[in-house]
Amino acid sequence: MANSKYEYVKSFEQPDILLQNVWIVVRIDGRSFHKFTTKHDYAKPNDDRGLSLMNRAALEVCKEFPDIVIAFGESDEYSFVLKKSCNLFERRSSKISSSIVSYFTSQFVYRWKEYFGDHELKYPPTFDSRCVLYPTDENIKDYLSWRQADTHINNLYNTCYWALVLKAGKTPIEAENELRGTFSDGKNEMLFSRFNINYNNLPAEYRKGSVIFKKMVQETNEENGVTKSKKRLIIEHVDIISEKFWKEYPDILGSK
């Protein structure tokens, strides 16, 4: 109904175009997902089912918005940075947002049976979304590194409460009243004293999260057997607080 009389109320959406030239994230986080984990019957305190599956729907979200550099994941969040150039839907915030949060939140039912099997989806999950700004380049690497940071505080609690409660037999509110006020080196004596873990020797996506960018690999044609190096989208689980890796993948964020 172009141009009938009721087209004026399109003067009521407002403009949310973001600042050009800067660095864009999309984080995106579980809605209830304390209940949702408790419900689908989730291993405690890390399920490798959740954690593959939302590493595949990031996967495909940077698959689908070719504008992302890098992804970071952990636990039931995920954040995406896109390039300072980028110009997705003339850089609209609401549609930025939306579309990459309903994307993964698909992609996430869509694929739940590839990772937890005959294991029903008894509801469907649901993730709210925002777009921050980030001007910098050490802004966004000091960004994600507090997302790793949290990643490492988050689960080295959640190593000692479980371990509490699960094999010593503490209650959950006695779990949080003998965990009130410690420090890292006290969790990490009482994981290894109490319950002889090695907090270090943990899988690294538990204490390090998840990493997706692109890196060159070499692949070997099957046919031919030609070996060749092309750029895929990988999914890794190293430090990206250290300048180490930065000097290592400077492209991601278009140095030289």
Second form
4 protein chains.
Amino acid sequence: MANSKYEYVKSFEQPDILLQNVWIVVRIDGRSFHKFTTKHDYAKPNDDRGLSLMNRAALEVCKEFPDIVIAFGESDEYSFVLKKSCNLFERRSSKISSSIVSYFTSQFVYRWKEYFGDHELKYPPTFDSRCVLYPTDENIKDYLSWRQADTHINNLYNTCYWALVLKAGKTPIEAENELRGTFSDGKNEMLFSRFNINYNNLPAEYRKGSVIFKKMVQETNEENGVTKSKKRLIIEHVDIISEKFWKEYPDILGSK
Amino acid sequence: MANSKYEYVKSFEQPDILLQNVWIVVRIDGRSFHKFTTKHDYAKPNDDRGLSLMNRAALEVCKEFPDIVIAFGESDEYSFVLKKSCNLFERRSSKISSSIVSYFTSQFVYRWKEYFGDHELKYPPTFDSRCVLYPTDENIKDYLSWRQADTHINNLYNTCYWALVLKAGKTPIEAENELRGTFSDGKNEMLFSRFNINYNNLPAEYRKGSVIFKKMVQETNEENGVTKSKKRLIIEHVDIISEKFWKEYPDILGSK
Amino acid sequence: MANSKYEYVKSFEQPDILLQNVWIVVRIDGRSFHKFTTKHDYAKPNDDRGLSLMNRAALEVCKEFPDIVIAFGESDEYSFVLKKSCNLFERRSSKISSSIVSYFTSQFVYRWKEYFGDHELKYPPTFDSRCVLYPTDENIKDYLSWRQADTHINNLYNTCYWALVLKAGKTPIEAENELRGTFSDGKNEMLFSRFNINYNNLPAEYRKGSVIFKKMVQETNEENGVTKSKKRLIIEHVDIISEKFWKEYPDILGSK
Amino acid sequence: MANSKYEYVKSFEQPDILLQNVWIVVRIDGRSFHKFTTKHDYAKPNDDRGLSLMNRAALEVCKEFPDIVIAFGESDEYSFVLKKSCNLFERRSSKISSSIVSYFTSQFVYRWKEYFGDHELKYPPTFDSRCVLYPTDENIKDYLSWRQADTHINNLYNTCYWALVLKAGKTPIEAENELRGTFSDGKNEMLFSRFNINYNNLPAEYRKGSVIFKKMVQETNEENGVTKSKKRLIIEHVDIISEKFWKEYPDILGSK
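What would the structure be for the form predicted in complex with another copy of the chain, rather than the form predicted on its own?
After this comes the whole thing, all chains and molecules, with the earlier chain placed first.
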């Protein structure tokens, strides 16, 4: 049963090397998560257990793939930014994209119990993923701004929607109708005047999403009391649209 | 916080539509599974629990994505063949490839306990995936023959290797040296004369891998005793290199 | 001045190998040929010199690239079909597409005088090109049918349009308005009743375009009078939509 | 003869949009130019008519496609750099690459007589082309340096080779053998001591190739004597490896 007769089929695989020297974003996205969150009784509009599990899975991805310099997550999606000089899997698009989404999913299922306890996982979720390339620092910052602005817009809408449904007893269609055509100001005002919610006091995680990056932290060795600076992966819910963040952490995009 | 300023970044996503009217293979492959199987005490050369879990995850993938007409698995890899007219995700390569590998991984972790019982999963595994296109029926059959011939070659080698290591007390390097340059006949003879193993009597699953496809089966309704023909996904360990299989199940490649 | 310092830039070239075992169409198309034909006083709706020059340039392309099994031309476009097993330039898309369009253009300019005589070429024309893949014989025949049906539709329209403008003295806008919403029957009727043109008696080249392929022809050696069958590239204006053509010349798509 | 039945074949065309916001290089290259230059009695190692014709064709390309910010040519190849914001043909790779190579070829044949006079064009030449992307200014400058360093290396070699063949009466194989393993210094020394050629005094065009870009020039209106600054496309044979050039013409890469 010689294999050589069939090996020609290997030549049908087509190379998918990503362009050199550009930022690589791998964005993963939950498939049918509206149904998934409903079936698993996620709190609305935000479920802390669900967000923490997403963050944890993403953190593990960042540990596993050190070429990731920053990651941003909201709702059921996460974007991982790989450095321009990344040579993981020789920059083969499928390998990078599939390995990251597979490991993320694997972590999500593996750690479900840590975050949801006895609330069991009824069926295994699916995420998809894709690679997108961004040539300049401005482009990659704009990409991340796009996702963070989206977080805000979605969260403001969802906060209103679920207040109308859960607190004001509206049907989903009534809630949608009421929100149609409203602007940011109107939604803020609605939350404050009708539901006594000051939007800006809601947890930053809901409003700004989650940012994972490496930060210099002081760590004291418990045995000998010596304090050292170390780079550690941390999760913060900070503004990455303004330049302040990038000035404070120039190493993120400046890393080689 | 208008998002419109940043939306231009969407234009950096590049289309990856797969050519129409060709077979799509999505092949997934375990990452660092040598380490994974060692850490999880897989029996060598074949672990029935591990193979069954792979088959189960693949079966669930076939249920979830009905465009898959046949799947073939061996060791830590599985190939899923999607029909030529498949329009899943408008044939976007990343979406197809990533959704399948994500769901496979998800199932693998979710169902670990069903197959490994108290033997716990120590860390979550990763699979990668890719899409490969095959234009003709001959090409796709040759692809599957390539994988099944590979199964045979690997399994014969591994059966010898592990017999030398586990039964003859050889070191890994001694076993490798002894096998270097041997042919199929020599390996069969070694197994028979030194280890009393008739290779052809080993389970077909080890020698031929696993084939998942839809088969007409007779099902009797327990309540009313009526028997009906139904198409069911089944797993068999049959030869798909010879034409016999394809003549017996012309619907597999003939399906629209 | 060592070059090694800069050679890394070669790694930015991305492979563009075309899928194996599928038909390759290279379609070239005149750029701004409305202006080009006006500036060069092409007869309307069809200029015999212009069509003959297109055919000649295409014939030379077929001679130069023997992997072409059939070519079809109409107006300012030509499609070249390369056999499935074509390995020209290792199937690199850019190389194939650019070499064909460059050689076609080169022939067009080089042979202008042969077809237009003293009517000089005022400026050099441009053609673009692209590769498109077709997996099955049915697909490639449908592609060619698409182009030939297009030839008919365009030519019928143009014949009416120019009759209205040149013979009935209509302005371009009047002619367009008159033709808007008319069907094939109406146009045929218009040509016959108002302009005494029996559309079906117009030259086949106008109505069906030009087909270039290799045909067995009898050739008699003038010196010794011996007659031999030889394959020669010929140009015919035949129907390639009906199966008749393909049955008569099974070698075209059957060629290895 | 409805066309709708066949129009599905359009869906087989695959998008080939180039990534946004990166430099696009279209490099064209003569096919079989060793034979072409021999058949057309090009002077060796450099033919002024041939180089001038290449430059002229390239200049016309730059006029026709104003998105080109700089072009570099040597021997039978030319590289055209399109600005990062270029939206020509919606950045479709095939359209850009094929239109440029077609127009270049067209100009080359069209203007042959201007440069070669009665020395007639015996057969039409072919060029191929490809698109390559460069993300940063450093990358694109390194690309151009790569080509200019290549010009120098080739020209120094060819100058020696043809001196050995034409002046010292060596056979091609003897000349090759003599040059094998020599370095730059050795070649310069050979030219000076054996052939009395000071390499650095050879025309800059041979040593540095040709650079086409837009330069501010003073133009005096002959009628009214008024002098104005205008941007004009010019051809110079200058060093583009050192930073001096880029500092002198910051607009080239700085253009929007």
